[in-house]
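Coming up is one lone chain in structure tokens, specifically the form predicted alone.
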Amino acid sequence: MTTWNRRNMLKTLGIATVSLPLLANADKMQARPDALLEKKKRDPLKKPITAVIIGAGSRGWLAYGQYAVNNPDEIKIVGVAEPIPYRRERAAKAFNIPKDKQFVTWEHVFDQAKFADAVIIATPDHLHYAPAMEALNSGYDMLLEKAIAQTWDECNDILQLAKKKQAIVAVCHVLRYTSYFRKIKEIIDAGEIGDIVSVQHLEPVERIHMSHSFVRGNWGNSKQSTPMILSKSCHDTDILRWLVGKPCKRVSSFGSLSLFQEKNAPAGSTSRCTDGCKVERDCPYSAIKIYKEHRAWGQHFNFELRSADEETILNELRTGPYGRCVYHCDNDVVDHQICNFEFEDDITVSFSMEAHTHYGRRRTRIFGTKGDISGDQDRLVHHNAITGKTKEYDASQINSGDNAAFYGHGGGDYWLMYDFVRAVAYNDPERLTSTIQASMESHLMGFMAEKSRLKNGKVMEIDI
């Protein structure tokens, strides 16, 4: 077995110093879902914070930028860095950003003296580390998209610099901020299922999401982004660590890329769906059907065009990454993976990432000494073994009165921004659960799971 000494990791995290309250706070329920809107009414800001968006694509613009559009009394976007002119101009117009604060690349933001309270880094994975380090050196607080960085050492560099600069760094583990997962955390922390014994968790990525984002898209090649367990499923390692509330001791993992390889290309296929492919009409991954005919996975997933007319879309498919045949791409990330985690007190957790599903939304089952919980993000069932009673919730009940639910990730994008804005405004990182300090251990779970997978499932022991 390969050992990672957790004592060294805790030393790295600085648990004996300022990080202890932050990491401890990550295991606590932050707020009752039905109290969140009332909390907002009681927690107004004296003045809005200011921020720079670095990467104005689907996350920077559609998630965090939209919060700023709808809450100008809380956050004002005063700068944008984005290489695609359309996206940069869109943000500049929405926020009335002057020309000298509109940048083509992230480096130019830091050519100027600090001019905002925070930066929002929503760049591709391989462009997290450098702008994050520069932002911290320049004195900014930071909202940082997951994964934190491409390697454990880079993650640790960002952590150490954040500690040195006493900066607030929030990692975008948005599931923690959804009313659905907060409700599960509330039930667990109230002792209503007793002590957790085991957990089963499934992430069904959904076929077209997989082909769009992790074959044709930005996260298909692990060298350009990160392995699947980090680029997609660090949401899951994070939420599992948060719900269990105890450290992980051992990890093993298996998985591979089964379908989306050249050897599986059907006879008659071409490198692009627009090149006269003989099987295009029968292919579930036809780019012509997905993007032109069904108009799916476009506006919200990095396929943004000034015009949605057919010729514009076809031209993009002829020349851009999303028109490529899924069997002729440069992708290498797995399309199915299983991870086994053993936590403190012998709690066992199984996690499965599965791309080949027609449905999405995570399935979670938590088994305790006094009851159990099961849910699929639409419906949540809590059975109390002591009383024999079962209580069911649906998403509309959990989100009752929560006008944030229309935001991405079941309201998680909204409430992450809500807490981040207040953490910066009041210089109070404890308003967040997903600080970089709290996120490091779940990232370690992912890095170690990938090591195990590459070593044919070898158990990776985290020595406490």
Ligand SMILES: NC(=O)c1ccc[n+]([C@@H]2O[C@H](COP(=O)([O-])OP(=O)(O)OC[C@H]3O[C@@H](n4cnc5c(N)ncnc54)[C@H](O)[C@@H]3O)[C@@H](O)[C@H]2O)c1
The other form holds:
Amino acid sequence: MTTWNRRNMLKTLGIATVSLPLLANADKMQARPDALLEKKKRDPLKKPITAVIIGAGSRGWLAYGQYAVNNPDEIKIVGVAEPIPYRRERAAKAFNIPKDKQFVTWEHVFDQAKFADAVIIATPDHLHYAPAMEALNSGYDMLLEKAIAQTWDECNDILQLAKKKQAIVAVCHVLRYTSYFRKIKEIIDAGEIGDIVSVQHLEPVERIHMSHSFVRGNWGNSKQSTPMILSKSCHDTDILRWLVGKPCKRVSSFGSLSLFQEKNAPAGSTSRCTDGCKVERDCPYSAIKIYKEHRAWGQHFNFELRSADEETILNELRTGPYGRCVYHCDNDVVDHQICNFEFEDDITVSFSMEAHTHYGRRRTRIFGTKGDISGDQDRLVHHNAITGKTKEYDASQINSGDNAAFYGHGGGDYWLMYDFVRAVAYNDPERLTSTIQASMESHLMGFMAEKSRLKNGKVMEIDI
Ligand SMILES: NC(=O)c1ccc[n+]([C@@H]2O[C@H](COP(=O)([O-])OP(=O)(O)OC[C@H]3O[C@@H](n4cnc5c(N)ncnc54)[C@H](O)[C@@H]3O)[C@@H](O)[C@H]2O)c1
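Mind giving me the form predicted together with the ligand, seeing as the form predicted alone was just shown?
What follows is the entire complex, opening with the chain shown before.
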């Protein structure tokens, strides 16, 4: 088994601090720190936009809040809604938020007259729709975490209201903002592989990540969040739709939850790893190994502790969700799923989400009439069928320096915020690639894929 530590975890998530080996003779993609400083010099804001964080957890605080901490000339957080006192106070202190703008829950933000340019909605999935509708009705622009909402009808309500109010709504499809995927898009749009014929795309979730987020954690139960194809793979449907650049017409899907179920619990296992489980030492999913010994996934990613001493961790494992045996949880989301998408002009796309891998980072192969591209988020290879030449790009350097250690998804979190503050400041949605308008269709691909999966793979038409 892979030893799971912070380094592995960061690499899986595409976070900056991991240093990866350089590729010989590879072109570096835009070196982000320099590009960032250059761009900022060219594009400074006259004054920072103001925003309210709704849900100051992993995303609200760690991704977007940190951007505000590091870029006070661009965004000022003037209010926070967060029920967990420690998280609310942490944000209030960092941004010097007055008492009357510190709220226990999102509803209270809208009891007051509009007091900021935008809201950042980073609440759990089932709490996107109501605050999003309220925010739009109150005249706010919005950074909205994915999934947009739990049903297609709710997504549509948000879209219609956003249009009516002419609000800027950025959906946090962060992959679109990474140098890696931008480079792929650039190669395709320049016609360098001709017309796309087909795509193969794999999302290797990594097994401990699966157990953390999609078995024990917030996204394990589809009714409380969304099905896996939305909660995890909406990034994939989104990036596929964006890269192909044409509408998706049909989808079929298969998949199930193979491993993490009661019936697979080994003899001697107990409902918590700390309950004297007889097989704990041999189990790859031992919470004691993951959180206490390897210190992976702790501190930041939803499993947030006030102190990292062993007794605090063990106490949390004895009582909290992350100490539960992976075979005795309330999870129902799939651990493997395949989808076939047919796009306009007969472009075929196969997508596979797989939990049972020891590695993360998406693998993508795009086949075109004049060339092809393959990549694994570290390395990108473009073969030109006309010249016979192959060019390699190195994605490992794109997100170092300039406080980028805070920013996940290969710098995508950073560049999403960079574009969002400018879209709001200049009232210019064109600054964003993932507006709600641009993000809807890939959500529909996900909803229809799930429908197909529940109907034994029946082919579903997509009509938007
Ligand atoms: N874009 C991405 O790549 C990405 C990655 C991870 C998660 N997400 C999405 O971001 C959202 C937040 O996820 P997270 O990992 O930050 O979860 P989290 O649990 O760490 O944060 C959610 C926060 O919302 C707070 N909250 C709960 N009820 C609230 C209420 N009534 N009013 C205000 N705040 C409330 C919680 O206390 C918590 O602090 C989810 O929708 C998730 O799917 C997106």
